[in-house]
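Only one chain is included here, represented as C-alpha cells and corresponding to the form predicted on its own.
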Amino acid sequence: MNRLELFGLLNKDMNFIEDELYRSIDSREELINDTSLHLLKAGGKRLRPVFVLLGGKFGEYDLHKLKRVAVPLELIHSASLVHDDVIDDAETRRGQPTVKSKWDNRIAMYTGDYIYARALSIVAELPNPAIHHVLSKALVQMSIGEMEQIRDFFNVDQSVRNYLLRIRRKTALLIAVSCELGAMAADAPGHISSLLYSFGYNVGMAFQIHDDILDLLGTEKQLGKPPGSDMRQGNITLPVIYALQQPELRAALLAEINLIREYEDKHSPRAAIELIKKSDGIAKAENLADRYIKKALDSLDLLPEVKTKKTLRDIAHFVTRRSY
C-alpha cells in the first residue's frame, strides 16, 4: 500500500494538511526554520493526521476545524522524534541525517521544544476544553513512557508487561487520541469517539510491535536506518524479550547484547539478530500484533456503517503487513 492508497479519499485534504504543517512552523528565525523544515521534509506516514480526519468523518466534517487537531498531533509526534534522536544518539532517520547529527544536540532539543510549542498554540484555538484535557493527559503519559524507555535501556530482564506499558505510552496513546480527537472536534457522539479511541489504541500497539519486528528483519533502505538500531541504542524490544526467554538461546544472546553495550557502534548486531531469528520471538511478537489488530477491528465493527470504515480497516491491515 503506497501513500496515495493509504490516504484514499482523503488525498486532497491531506495535501491541505501537509501545507498547513509547513505553514505552522514558519518562523522569522532562520535557524529554527531550517531545522524544523529539515524534519518535516524527511517525510513520514502522516498516520496521526489521517486518523484525525477519518475520525472527523463520524461527525460534522469541517477540515478547517479538524486541521487544528491534525496538525498539532503530527507536530507533537515530530517533536518527540527529534528528542528521541538526541537520547538515542541516532545519526539517521528515514534515510536522512537527524537534526542532532546535522546540527547538534542543543539545536535539536530546542527545535523539538519549538515544534511542541507551535502544536499547543494551534490546538489552543479550539474552544472545547475536553479536547485540551485529552491531549494534555496523553502528553503526560508520553513523557512517562520516554523516561521508562531510558530506565530500561539494556534491561534484559524486563517483562512483556513492562514493554507493553511502555509502547502504550510512547506510541499507542497518540494514535488513539488522534482517532478520538478527530471525532470530538467534529462533535461526534461520545460513544463514537470512545470506540475510535479503542480502535486507535489497538492499531497503535500493533504498529509499534511491528516496527520493532521490522527493525530486526528490514533492510537499511527499507528502514532508513541500520537494522538492529534498537539494540544498539539499548532498546530491548518484544522479539528480543521473547528470544531471551528461551533457555537454549539466552546465554549466547546475552553475550551479544553485552558486546553491543560495551563496544557500541564497533560491534555489529548481526549475530544477535540471527539468534533472534532462530528463536520463536518474531513469530510470537507477530501473533500478539495480530491480536491487537483483531481487537481494533472488533471496535470498528461497532461503529456506524460509513465509507470511512473501509479506509480504517485497510489501514489496520496495512499496519502489520508493511515493510517500512
Given for the second form:
Protein chains: 2
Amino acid sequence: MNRLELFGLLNKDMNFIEDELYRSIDSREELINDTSLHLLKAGGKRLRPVFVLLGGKFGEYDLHKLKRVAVPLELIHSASLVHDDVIDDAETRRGQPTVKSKWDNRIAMYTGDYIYARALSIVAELPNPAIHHVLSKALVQMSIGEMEQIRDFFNVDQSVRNYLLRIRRKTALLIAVSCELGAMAADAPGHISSLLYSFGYNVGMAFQIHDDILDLLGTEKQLGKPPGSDMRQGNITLPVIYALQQPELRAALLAEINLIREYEDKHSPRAAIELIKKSDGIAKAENLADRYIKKALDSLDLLPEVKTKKTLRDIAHFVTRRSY
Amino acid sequence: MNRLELFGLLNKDMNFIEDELYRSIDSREELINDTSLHLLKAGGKRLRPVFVLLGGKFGEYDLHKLKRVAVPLELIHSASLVHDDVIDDAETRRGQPTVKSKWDNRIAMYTGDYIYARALSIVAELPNPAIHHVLSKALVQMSIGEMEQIRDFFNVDQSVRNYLLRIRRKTALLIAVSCELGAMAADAPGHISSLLYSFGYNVGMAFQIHDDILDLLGTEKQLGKPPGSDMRQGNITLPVIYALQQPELRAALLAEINLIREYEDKHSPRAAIELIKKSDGIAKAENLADRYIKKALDSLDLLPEVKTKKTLRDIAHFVTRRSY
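What I would like now is the form predicted in complex with another copy of the chain, since the data block earlier showed the form predicted on its own; can you produce it?
After this comes the whole thing, all chains and molecules, with the earlier chain placed first.
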C-alpha cells in the first residue's frame, strides 16, 4: 500500500473513498470477490480519486456526488491494469502477484470486465449526460491506446510523436478526465473544468514519462517488479527511443533489444539499460517531463485561488520526483 | 450471414441499423478496424437490435433514437462473444475463424474492450438516466455470469437451478433488456416496458436452452463449429445435467466426460452425445424451453394490440424450432 500521502486536507475523504471502493466490488460470486479484492488491495496511489476530489474543490464540493466519479475512475484504472497484465504477461505488480498469475488469464479478463461494468453502473447513478459523454469517450480512446501498444511492441523505429500519442491514450487522458469530472460533478463553470483537464493531461503525460524512466533506473524493491520490465515486454519507451537516435549507440542497443526479444526471460535487460544510461536518453526524457509539468503549472495559474491549488502544485512537483 | 429473415416490416430499418453498426466501430487504428470488422462481418441473427425495434413499436417509434440502443446492444453482445472465444479457446464461430484464432488472445481481449467502450459512448448520447441504469446493471450481471461459467466448467454435480441462473445472466438478461430498452427509448409507459422485459427474458431462456440442445444435435455445417463443443469446453448444459440424473446412464456418461476433460481434442464427444440422446435429457430440456416460450406468450397477451405482436409471437415460436 503506497497511497499518496500529500493531502492532509483530504485524508478523511480519501478514507471514505477507499471504503466505497471496496464496497463497490462486492458481489455474491466468491471468485469474482476474491480476484477483485486482490486487485484493489494491491493498492496504488489512488491518484485518480485524489484528482477528482481536488477538482471538486473548484465547485460545490459534495463528497456523495464526487464518489460517483472518484470510485468509477479508480475502478476503470484497475480494470485496465488487470487487462494490461494479461497482455504484458506480468507475474507481479506493485510487488504482489497479478490476478493472471495467481489465477489465470481468463479469470483476469473477466475480472476486468466485471470491474468495468461496476464502474459504469456507479456513474449511471449520476443524472448528468455530459459526465457520461466525457467518460465514455475517454474509454474509447483508452482502448484504442491499448491496441496501439500491442501494435508498437518491439517497434524500434517508432517516433517520439508516436510514443506521446500512445501514452496520451494510455495514461494522460484518464488523469485529465479525473480532474475535469471532479469539477463537472461539483457544477464548476466550464472554463474551470477545461483548465483542470489541461492540468491533468499535462501531469499525466509527465507521470507516464517518469514512470518509464523509473522502470529503467529503479530497483526491484522500489518498482515491485524487475527493472527493464517494459523492454522485456517489447514496450519501447521514450528514453529508449532517444538512445536509439544516437548513432554511436544504436547498433549495440538494437542488438541487445533483439536478444531480449528472442530469448525473453533468459536474456537480462541489464546491458541494454547500461547503454541507455550512457546515452542522453534519460536526461532528454526528464527534460520533456519537466516541460509537461511546466505546462500543467501554467494551467494552474489561470485557476481561481482556492486552498487546493497548493496541493495540486505539490502533486505536479511530486510526479517527476517520486521513486515509486 | 444468417440474419433473421422474419421481419418484412423491419427489413429497411434493420438495414439501416446494420450500416450504423459498421459505422460505429470505425477508428483510425487499422488493427482495431480489422478485428472489429471481422467480428461484425461474421454476422449473427441481430436478435437484440430486432427486439429493440420491436419494443419501440409500443411507443413513439423513432429510428434515430432507437439506434442509440439497438447498436450498442449488438455491440455489447459481440464484445462478450469475442471475450467468450478467448475463454472457450474457440477456433471458429458461425463457421468463421474467431478473432483469437486469426489474431491472438490479447488482441481479442482488447477488441472486446474497444467494442464495449464504443457501445457505451453511443448510449451516452441518450440523455435518459434510466436507460443507462438498466444497461449498466445488466452489464454487471453479465460479467458475473461469465465468471460463473468458468467456475462451473466440468462441474458434473451442478443443479438445474444453477444452470438456469447461469444462462439467465449469460443470455436472457441482455435479450430482456433489449426489449425493455426499445420501449423505454420510445417513451412507452412503464408497465409496457416491464411486460416486454418479461417477454424477452423468457424468450432468452428458451433461446439458450435450445442453443445448448442444438450443440448436441446439430451438424457441423448447421452449427458453424463441431457438435459437442460445449462439452469439450467443460460447459455442462441442461440435457447433460438431466442425463446425469439417470442412474443407468450416469457412470458411463461421467466416464466419457472425464475422457473429454483429460484428452481434450483427442477424445471425440461422439459417445457422450449418443448417451445423452439415449437419455430423456433432450426431451426434458425441450420441454423446459417450451414452458419458457409459453410464459413469454403470456406476457405478450397482456400487451396492447399493435401489429408488431404477431412478429414477436413468430420469433418466440422460431426460437425453439430453429436449426442454426
